Amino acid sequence: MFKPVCRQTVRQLRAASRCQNVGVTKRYMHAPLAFDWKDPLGASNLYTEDELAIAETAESYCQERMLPRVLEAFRNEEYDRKILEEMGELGLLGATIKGYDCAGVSSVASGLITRAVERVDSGYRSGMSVQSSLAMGGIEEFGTEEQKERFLPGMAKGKILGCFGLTEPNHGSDPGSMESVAKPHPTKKGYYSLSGSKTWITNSPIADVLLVWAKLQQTGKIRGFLVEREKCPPGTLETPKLGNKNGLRASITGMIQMDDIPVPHENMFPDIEGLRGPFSCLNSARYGIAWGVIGALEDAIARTREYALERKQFKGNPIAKYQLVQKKLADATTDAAYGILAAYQVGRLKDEGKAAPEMISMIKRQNCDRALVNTRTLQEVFGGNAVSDEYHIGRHVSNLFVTQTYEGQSDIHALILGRAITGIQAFC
């Protein structure tokens, strides 16, 4: 039972906390608060102290490190591998997994980590995100105990190098038709065969363990195989490269061609069956998207902004004295403020176990409409001198179109929310 509070002690109080406004009041008129376009809604006031020293360990580490290599990577198509062992070092992959040589931090922090990272490129945090979220996330999600310690304590340091199979060529947004299949092996007992083809994966031609997910051919279910690139006989795994890309130039992405190759019944995922597995994995990268591309735009607003201060037409004037470009730098900021918010608000609520999948559906996929609608639009304040990939702009733009399209399409997400709201699958 709660005790009832007197009429006198809540008028005591009432008036105690009128006096204390009037005070906080004072001092703002004597000190007003200046407006801080780089974190315009106070986010950084939300996160931990612990938070905000990995957003500054990311954020020195990406721009000390990786901005510097992400131009010649772009145009050559160049993915160092390396740079997942310099992520490794500093503890920021597989960061929310506890034990296994990883950090266990919160998911707040380990979305610092993807802003910081996406704000160089989103290759670059395409590649990392695969590592931690897909690949690491899945072995620690639904893997033995033995996968775990087998291959987690490496793939934490960079070390041993993951992949994620979902997509197949005929298959994207629907996976559940995927024709790659392992049946009970011929000669090899002990063994499964796997057979089929997978598409557009970061990661494959150069991962050490394939995360595959297949059809098992003695009961229809989709099942999850760890498979280990040096032990497949020679012929049974391709992982070629998929080249000419538009964008995610600074990440390498390939394709996954398996001809029956022998996997041990140890490396199947023992318990985990159908869409439930392979979309858990996609939910934790989601979610990572969804602060990474903010990242993105917000090097977007930073680049603009300088360039509008520093670029001079008619009379010798900046051109951001002009209407026009102050309000694409408005909007550009808003939505950022707004998404940072709403990928923390997730954040927590996954770590309270409270986060339904819609609710990543719906940052990813607005998160990331906004920030290519904003980039685009910023991208014209730069004029011709846009076309240079010196002014960096061009290249987001280009990242963020396929931020927006891969993992959930922007009109499938719209249609996982429309399902949840009417109960109507509009799938079929």
Contents of the next structure:
Protein chains: 4
Amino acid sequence: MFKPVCRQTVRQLRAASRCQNVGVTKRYMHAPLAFDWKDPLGASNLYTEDELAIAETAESYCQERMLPRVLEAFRNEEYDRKILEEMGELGLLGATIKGYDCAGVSSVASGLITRAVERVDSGYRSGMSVQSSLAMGGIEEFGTEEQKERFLPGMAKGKILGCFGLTEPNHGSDPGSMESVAKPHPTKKGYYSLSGSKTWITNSPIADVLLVWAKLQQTGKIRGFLVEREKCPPGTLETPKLGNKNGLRASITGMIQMDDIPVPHENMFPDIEGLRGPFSCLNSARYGIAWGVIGALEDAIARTREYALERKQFKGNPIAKYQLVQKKLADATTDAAYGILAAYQVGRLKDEGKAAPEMISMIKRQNCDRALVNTRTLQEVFGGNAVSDEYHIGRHVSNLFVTQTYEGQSDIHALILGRAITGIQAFC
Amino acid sequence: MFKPVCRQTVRQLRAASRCQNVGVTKRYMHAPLAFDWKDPLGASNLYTEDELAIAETAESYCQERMLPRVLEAFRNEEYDRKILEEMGELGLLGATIKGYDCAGVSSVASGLITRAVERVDSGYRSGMSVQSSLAMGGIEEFGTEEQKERFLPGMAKGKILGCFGLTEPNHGSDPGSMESVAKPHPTKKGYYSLSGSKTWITNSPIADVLLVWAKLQQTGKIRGFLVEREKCPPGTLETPKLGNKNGLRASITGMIQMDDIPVPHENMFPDIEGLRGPFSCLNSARYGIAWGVIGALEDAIARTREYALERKQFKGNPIAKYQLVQKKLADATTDAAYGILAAYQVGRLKDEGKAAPEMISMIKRQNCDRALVNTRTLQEVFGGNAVSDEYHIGRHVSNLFVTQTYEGQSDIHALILGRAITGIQAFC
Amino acid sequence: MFKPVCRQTVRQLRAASRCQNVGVTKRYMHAPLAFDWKDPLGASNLYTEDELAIAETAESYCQERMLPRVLEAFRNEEYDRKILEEMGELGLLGATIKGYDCAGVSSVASGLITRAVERVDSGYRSGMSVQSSLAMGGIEEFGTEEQKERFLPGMAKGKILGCFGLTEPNHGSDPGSMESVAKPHPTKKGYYSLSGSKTWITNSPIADVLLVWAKLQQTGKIRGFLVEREKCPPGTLETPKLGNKNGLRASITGMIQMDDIPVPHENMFPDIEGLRGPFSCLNSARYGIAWGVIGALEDAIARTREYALERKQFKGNPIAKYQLVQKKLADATTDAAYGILAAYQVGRLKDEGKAAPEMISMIKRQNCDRALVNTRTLQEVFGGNAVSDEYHIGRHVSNLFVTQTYEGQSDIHALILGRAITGIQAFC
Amino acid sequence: MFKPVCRQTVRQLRAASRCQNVGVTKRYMHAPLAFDWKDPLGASNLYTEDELAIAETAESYCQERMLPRVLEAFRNEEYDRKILEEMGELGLLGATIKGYDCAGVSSVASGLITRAVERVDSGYRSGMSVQSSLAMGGIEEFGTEEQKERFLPGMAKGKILGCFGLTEPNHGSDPGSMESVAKPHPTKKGYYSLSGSKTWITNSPIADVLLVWAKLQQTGKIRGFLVEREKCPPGTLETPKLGNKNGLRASITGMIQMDDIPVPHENMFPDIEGLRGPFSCLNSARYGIAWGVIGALEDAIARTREYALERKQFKGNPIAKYQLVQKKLADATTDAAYGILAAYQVGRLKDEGKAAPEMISMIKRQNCDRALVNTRTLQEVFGGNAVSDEYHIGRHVSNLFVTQTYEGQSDIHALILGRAITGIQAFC
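Show the same protein again, this time as the form predicted together with a further copy of the same chain rather than the form predicted on its own.
Complete assembly follows, chain above in first position.
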């Protein structure tokens, strides 16, 4: 139904990248002069034609295939793992990775994919982020060549699902204090024995390969391990689902309980030690979140605008005529437009190797904060009707709160920025 | 288990009210000098001993009997109608009404009851408000003596459940445009025939008596009708439940679909015409909301404080040590304290006949807004854990958003106040 | 021209207080039912008749005598010390002090005086606060009987001006680190020698008696000293004016530079040691600020309302018709009404000996913050005209910013509250 | 002292523009990877080398020559007209105009100039904006060739000063209702007679040529007139200074009072009629404001950061260590970074002919709002010291409030955006 544009663009992009000057942005030529509330500051002028084509593929898929599933998924906390398979068919997973059957697109293109997915639901985007940025991204950046070849092609197709185990029950904002540990396996030679527990792990209950971070007993340093579910002896790995969530209900979240799992040495990442590894993966994921949440906000704007034009009160005027309603729309539209430009800028810098981690802290934090604040304000326009999930706005609000708290709660990123600005640590 | 203090206090209060100077507040004498974060501005000094006793009864019941039910109720959108019966046994329903087996307590006492209930859940408070303020309050204020005697005693006991049908699908903030109509019944003499539909009606699916507002065809004026479910011929009354709500899930909400219901003349309120009737009922309910939402906020404060003291990050410090956390707690505590004083003041004025409707607009709006804003901010303290419903904070956030939009969305009350301040109407 | 109502009321109040039950508030009986934007939650119902009479005297004086002077004073940074003399004639200085020719009124009455003064200008109120709460209040609370008799009657009349020297150039929020010191005088027996410097001291350039806090060398403990300007040998005391302020320009502010001032032993406060002394004075001043800033906010509301009704744009509609303008007025009016109730409550508790210092932190912080935020928002209504000082609103905005930062910046009070709520110190 | 880089760059830029693909941005290649709080999202990567050189010239001039004058200018409301002459010498006036001795730089370069000036003072930037965008820009866009040649070269050098007369005393946000009128002169043939009054006109008291908008009596349409002061008969033109401003005190503002000024026909703009003319000029000025206010915010950030690092409280810790301080810096830095990217994007689109007026409304509004809000928050870090004008922060706060209200108050732009988003007019 959808032609996998990304696959096609792989070749195009590779060809293009050979002759392309890094840093030269080809602007889309035919933007209209008129103001477009869907793209208020003309960001579409900044994308390459390939990027626009990829965005279109992603948008079509998301609106036509994902959107119809989301209400039931959210109501019942059910995640359809086929979604990742479908995305894999379109080349949307691990899309920035070059080689290994991945599309090798620009960071901006991957941002546009993310935005398209989160326009439908932040939970769906979370499921994809984990697969693409955290699991595949981690393997691509830190894995051995053998690990990459073993996992990435299947993951790109959505046949092998991954997850990312960093956060522990008692160590949310402070993963350096983690308690999970890898010791030499007492009986199996060439194996580590992995124990500990992780929580709030998106996709853990359905993951085939779990990228788990644990301290290597010998060194006390954090290392990355690829745990293959089907190779775990019974009783060593449990990944119970965490239900009764009040947000991201269309994604699946769970724990990872590890009780002396034997993991072969060749499943450990070879060189990376300490928090640099997981933080680098998180950086990629956060970059995606910065794009994604604007998608959710844009959906909220579109739905609110439509509601305000249709809803009539007091002498038959649409409530879109009220100043208080227009101001909410103006504020939200502004923040969406600004958020896209900032995410775009960091995307381009990322591909040029110039994106400092604090830049990503900044856009992750600001875009999540503004998406949340504005979506909440827009929700007011729906009055009492907002309580019905069929208007979708409440779902975005619930989801966006979670995006503000995960992968670095807003205040944590504020202090990361504060440290970068002042040179002084304030996590006392 | 709980002695029905309210029944006792009926007599005490009546006795007291005989010798009490209106306007003279007996202060509670033994307040501690030390700052109490649960009562930061010493409001407990303002309550009479009777009021304090009533508050204690209500608090005990709510914490011991209601709280254990709320998680499941919210998850499954199930309302246990026994709750109203239990509250009836304790004398908590229609508590300000004098006579008809009601407790006849002060408006402040009823506010304290409301706060205790909403400390558990805004949905439970909504269920009670509808019974007490909207249905019983309406009958007491506008009903004939016969209507009062027929309904109020059973309603006070929670044996007869009521609801309040004003809002229609296309007329939320503007009930004056309602389409429900009462015509002379074509066949049954002495009866009206009631048709139309109402939506977002708390308790409608379980109500025994439905107070419905409709336009009397002869005059075009809005009148109030008491529709008794068991007397409705089959097919004339449907009250389908509205599910899939994203807030107030522990209350039950539905529509009222009326198709030529025959209603005897004696079930119409005798004198009241126009919007003055329903607005007066709403005023009472809004007054209760102003107290209630502070209860929810106070619960959020207590839970956040506890979490912040227990949750340790970065070198084992409780996160309560962080300035950013303390500021959130300070802000929330301040707004809770201010909100109580304002609600208290309007309560006293109400009993003295001095409470202008705009005062109630003001406290309903401000307390809902501040409860919502602060609870959202407190939720951030829970970080990723906030997503689990077991921390209760997410439930309060969802609920409080609804309280901000119903019975007058915040902006509507802003414009009511704006009109009172400037003399100019801005609902254009 | 103005009869000194306060003098009269001294007697009345003393008589009244003999038979008055502490904690029993006599409500003013004839409040109108209609909503009054100047008193939105009917606070005037709470004041005694004496309090209302005092408020009226103060309001008349301020509007008729102070207001005409303020524009020039603010423009030129000139303070007319006659103002304190005039206030003294009316009995408005040190008004809560019993005896020593002071009025002995309730804390609520003194709050109403403060509000009346700050309705004109926060700088004028600062000048009065320093005289009444900091200087006279300090002497009354901690002075010897001889000190009280020597200074208070003249200060009550505004003949002797006082100031309060606590803050030092390098120790704003942290006075415990002060460097001013009192040593035994090397040559004069029975004298201390006082050295050090204080800054941002309201009234210091015109003060006759300077209450200065310094560390007693022998003990290292902070003590209070009454420095009489006319008795200081030349060259030992300088009180240069600090000009070029961007707020409180109608008050006079300076430094206190002390270079071996000889101060007789009998001018030291007898018992009080440490920060408890100055903090107690500051508490009283802060209580007054909490009332005062609402006066400034109320003036801003009244001026904005008037401007919005007179200013016409787009087809001759007054801008008061715009929803965005009405919302600003509704918000401001609400915060003013809430702020008064909170200040009132703490005032009553204060007179009952039940006001914890954190309560005063709470109302000082919240009322300053809300007065500032709302006045800034109201200023927007004036559009480009706001830049002219003749609309007065810009002056309030500049002043209110200063009130938010002095006597405990907002964040400092947040952390004081945070400590009281959590039990944990966050001034790391 | 400063070499007029702009003159040099004129030639370079013209050469460059011949071979440059519109829409292709040459990125600056050597940006550091490390996070730079002065350029948090790496915007300097986006400027051409010419733009960077222009920015540097402007920054040097502003910091070395303007900054030392600003405190006295602000205190005394004195504007040194030599500033415009100096800027003219450096080629900074009317810099985007091609020909007529103007530099012909890109809109981004002119934005960088504006930012450099407003980093010192919004008043200085206002003086420049009026000369460059409003007066010169108007002549360049709508003037006859003769008018351009007569005025532009002298204006570019700062020898001829211009101003822009649109706003009238009773018509701030609604210039369409203006009352100024041009009639055929009763006695002088070939002349119009101009009457009416304008207010809040930056530079009017010192302007040599006044671009005045008035209704042509014959058509009732608004037309533009170039009024030359030295040719006005005595008594026909008065331009009194408006003093006692609470912001932009370093700029000079006045009225234009016209009493039958004879203006030759050749001084009227030839074709432009209605509000399109002045609005187009305002659009350019607003574009500049969007850059400028970020300069002021950046200065506030730098000063706050420095103060926070130097100011020590509580055990000698710099207050930069406090979480509450770091959060303020993080927020402000984020908004500055976002604001620059948005202004940059609109600048590029402007040069490509793709900038819709609503885009400029959006960036003018948002950047002014955020600059104001953040600078106010940063001011809190200075505590009581903020009141002294020597910290400069209070001056920025006062100025930025004015920028938020002039050339379209924030709410007006919100409604312009609201109309563009919904298609419905809400200026009722």
